[in-house]
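Consider the single chain below, provided in structure tokens and representing the form predicted on its own.
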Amino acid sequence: MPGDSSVNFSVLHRICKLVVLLCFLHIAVTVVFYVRSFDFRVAFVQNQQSNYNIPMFRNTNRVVSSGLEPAKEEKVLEQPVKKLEKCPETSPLLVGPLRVEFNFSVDLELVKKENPNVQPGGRFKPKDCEALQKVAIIIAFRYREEHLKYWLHYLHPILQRQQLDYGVYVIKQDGNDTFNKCRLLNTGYAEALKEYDYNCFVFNDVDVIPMDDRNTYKCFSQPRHLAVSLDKFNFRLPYVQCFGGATSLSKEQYLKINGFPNNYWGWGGEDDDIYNRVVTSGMSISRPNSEIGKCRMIRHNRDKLNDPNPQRFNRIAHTRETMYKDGINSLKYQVLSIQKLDLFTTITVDVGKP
């Protein structure tokens, strides 16, 4: 029937329009979700790239930020440095009286092996505690190689047991002019301070060896005479004004006496002049007791070009007048070489002529 066919066509047309509309709606929804997911992926990739470009710092307190969140301080994981305690006033490593002999040959290679903690230049400091003093040990030197070997053999173990932060300086006079011990000692003081902030200075004759490690090579409230009882004098102090062999002065004490006299050429007199300087400056001499202060001296003939100084008695008599003009403030010398050897620093100098 004609009426029925027109109705069926109208229904079919509406159904087609509905299907097309649903398809369009499906496509639209799919496109929307696709675009949103694409934006999310782009943002994710950018975020990852930004994070990979952040520099990483280790062992620092610098602040690092990605730009996406507030900057945070990076935590540093470090082992705290443990500060050493001060060494005790009296070292627990001391052994007391020592046997000192000179009837054998000293091999410096063996001495070095026996003292592995001594650093080049003759430097040492304790590892388990902080030394109470920084000590420069100064030796005026010429023509005494064998004596120096004995000194190094005996003194390095003693000084380490005393828990000192120390350095050994051998000041060698160049040339063949008359020997000047005090000018060399003043030079050692000046050169040692260029290397380290020493606050104590021990001036030791190369042939004097302590026989008891309780005789500590450090500085005291007053200038210290360490070589109190020499075997040369039957282990007795030869006279009250004696102030030689081995002595110690703090930096302040040394400057207070203006160092040592530079005008003593040859043997004798300089130790008494230094004693006069100490007394004139209002200080006194401190000493260990006669047992702890025992020392041995290596017997030897007097060196060439070190004859007795004929002017020594006149100079000693005028210490009060000359001490502030002649000393560390008037010192003149020229360094020719400095060598950092295994067990000591040797400084060769030209100290001029009489």
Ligand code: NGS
Second form
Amino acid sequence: MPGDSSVNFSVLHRICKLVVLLCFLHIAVTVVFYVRSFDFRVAFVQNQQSNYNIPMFRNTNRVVSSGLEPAKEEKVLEQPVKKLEKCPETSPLLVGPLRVEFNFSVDLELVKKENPNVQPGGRFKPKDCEALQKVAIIIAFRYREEHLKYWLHYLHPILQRQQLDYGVYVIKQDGNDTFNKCRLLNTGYAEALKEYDYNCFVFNDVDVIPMDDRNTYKCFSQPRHLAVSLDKFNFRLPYVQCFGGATSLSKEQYLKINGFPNNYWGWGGEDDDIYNRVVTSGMSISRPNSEIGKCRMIRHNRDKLNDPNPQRFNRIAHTRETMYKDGINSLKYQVLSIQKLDLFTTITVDVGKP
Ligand code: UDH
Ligand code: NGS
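For comparison with the form predicted on its own, produce the structure of the form predicted together with this ligand.
The complete assembly is shown below, putting the previous chain first.
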């Protein structure tokens, strides 16, 4: 019958349609599963290829939001922390002799812009290699803001080129009593160590600027005198025991001499006492040559509250007897404030009275 055959045909047509639909569905499901398993395999291969163990990956929660709905937390697998190679013994970034002048005024905002890699508190470490030393630079300070600006302007670029992992600490004596440079330097040593595992300490007068970036602000096998040829002494060492202006001591060397004397109030002699400590401890002074060791000192008048200390000659005559009683092991101070500024950390301290 013609009616029957048309019914049969329509049924057949529907069955065919269903089969085609099922086929599409099957293909779609297969594709979805295939793509998912592909993602997983890529992730697995990446993990296998990495040299690092799972703890090196930090699984952090990143907040993502389209801006229209509340931020959601999304798990993001961070890149592995790359182990950097050690920096070379001599930095390839050094340029040698530098022009150092003090006939312009320094804008610290500009210094900050020119040194974008310096972190708050005056901290820096090279990005491409692991620094050989962790250096805390300590400056004893009071009423020398203009000098400090020059120091920051010149030193930050030099220290970065020297590929050091460094921090700058300006230790400011509070109040109006006689200046005590060594108590401030000892305080700087103690406070810097609370913040980071420094293994080298540079003690730099705020008005002394190196004129050659090959004069590396790091530590050597013997305590180092860095400011060896100052312009004010016609680029000569004024006397062989001279150990002032800028020096570096490793943590070990500093502890071996029991740090610096705490009882020199006012100007003079404290650097000679440190020299005596070094020699008494069986160490010697290391120095760069007089070309590399050239430095400029900012000319200035004698500071108020830092008159020559009349007791200094008597004190340096007795370093040997006093050095193990008076030093970092007997240091007393009170921190009044710590400020992390853009280009340095400033610590204001009460170091007591004479
Ligand atoms: N310092 C201060 N404020 C002071 C005194 C000293 O910040 O009031 C710091 C500063 O880092 C300075 C360092 O301590 O660079 C050494 O100071 P100093 O007085 O021992 O040495 P400086 O060579 O001056 O700077 C010596 C007196 C120069 C008199 C020159 C007269 N023409
Ligand atoms: C010596 C001082 C040192 C001082 C050096 C340079 O005489 O503390 O001169 O001084 N020693 C004594 O007084 C015992 S300077 O010309 O840089 O002001 O560092």
